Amino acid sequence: MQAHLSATDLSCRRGERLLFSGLQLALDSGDALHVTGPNGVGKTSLIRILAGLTRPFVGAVERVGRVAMLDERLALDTDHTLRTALQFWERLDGVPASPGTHAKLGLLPLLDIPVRYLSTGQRKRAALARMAAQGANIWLLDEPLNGLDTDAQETVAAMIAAHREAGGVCVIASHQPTGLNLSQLALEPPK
């Protein structure tokens, strides 16, 4: 797997505020980068930049590599059992169910229950499940261990670090520790 993002001179605005400026990454194949910073920086606006959601105020990205993007708009339907909300997804990204993703994130159980009555972790684990299916080179992941117990937060430190092995790259915005040994870009509020 060949992956490459870069960011060149990247800078966020919403409104009259501006969030960062003059932003450079530059990631390849096993790299990953955990972004942190206080509330309201731009984590998830850079998240969002990155995997071309959203435009950048200044600057360029450049992606080799399909994208996955994890964040809280978690896309489960709620009115359908989790087999059928993410068959539905496998159906469309063209990739068949990986049980055993599905098991390592503990959702055999799961699947006949409507998303609705899935707690807050559990449609986490299922959306991290869904990305993982998608055969994405890129992974951009907003806050991915939100909502996750102690054993969940080590299965998803597990298949980022497998994710990386694989020549994938990773961005983890997020305010907690990762458990990896990754790269740091600590957003600041502009002066």
Second form
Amino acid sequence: MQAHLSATDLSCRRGERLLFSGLQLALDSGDALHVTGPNGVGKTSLIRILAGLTRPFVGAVERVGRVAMLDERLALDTDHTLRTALQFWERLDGVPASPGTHAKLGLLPLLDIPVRYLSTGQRKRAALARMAAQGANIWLLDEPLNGLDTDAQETVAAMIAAHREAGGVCVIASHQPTGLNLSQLALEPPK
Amino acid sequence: MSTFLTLLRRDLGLLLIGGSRGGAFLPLVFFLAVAMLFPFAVGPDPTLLARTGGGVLWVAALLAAILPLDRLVKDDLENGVFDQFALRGVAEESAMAARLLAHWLAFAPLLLLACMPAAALLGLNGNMLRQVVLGLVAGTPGLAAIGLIVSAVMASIRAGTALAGLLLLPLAAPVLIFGAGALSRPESAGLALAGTVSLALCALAPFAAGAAIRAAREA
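Can I have the other form now, the form predicted together with its partner chain, not the form predicted alone?
Then the entire complex follows, led off by the chain already shown.
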């Protein structure tokens, strides 16, 4: 798997406030970055810019490989069962269902339950399954550990490690420690 | 093409069945309820009903087209579905084209069928019913297109749903004037003009709605 993600001289503006500026990063196959910083410092904005969903105020992002993003929004149809909701994305991505990932995330007993009945942690695990099933080279994870119990947090850490092993790139924005020995990028609140 | 079909299948599931949000059934019942209440309001004068009934069906169809607007775009925008499409290289325009087709399929065919019992309730003759059905065939794609544009523009606004209905009505005036106008003057080109407006709106809607979704991201 070949993957590359780099950003040069990145600045982000929200309204009248400059959240960060002059940000540089370069990640190649197997690299991972943990973006830390207090709330409101621009972690989510950085993830969205790296994903190409919003334009940076200044600077450019370069991506090689397909991008998968996980944020606080589930992007699964809440009226459908988890199986049907995940199937939609599998069909769209043209990938078969991955019972292995579902089992690792403890989703097998939940597959026939409507998504709206799932708890916060179960929803997060469902979103992780959706994200992992995409088979993308670049993972952009915004607070992937929120609401997860210790076991699930370890599973996520293992998934990230396996993704890096396979040559993927991973950026994690989280105020929590990931349990992995990752290089850190600390965003400072604007002065 | 398979992407479009996958999108269409999901949209149809959401709009036709609708789960907890009420599906295609709601506009249909609403449409029939209006047709049922109108004779109570104006009295059982057959000539008056026969003369005004076609117009009433048009207004009822217009109002029924407003009902699905609240869930047409807003839920998916808030749930991050369009962002996930963008990451997969699915253009907002194709997502909106699929949704336009699904929206029309979910409300128009049922409405056309409901015209039969509604015509009986209002005492419309066969000729009049034919004019109403043909007019709605020509006009409902336009109503669906306006509905999609308006709900995409309003999706990121908090009070958007209430406003969306209000915005749809003036935009739907050309379709209504041509389509319902053909009832009293069947020899005019009203139906053809209603169809023209509809087609132009359908061609425009995926692009306008797609642009609205992209703009909502930058907000």
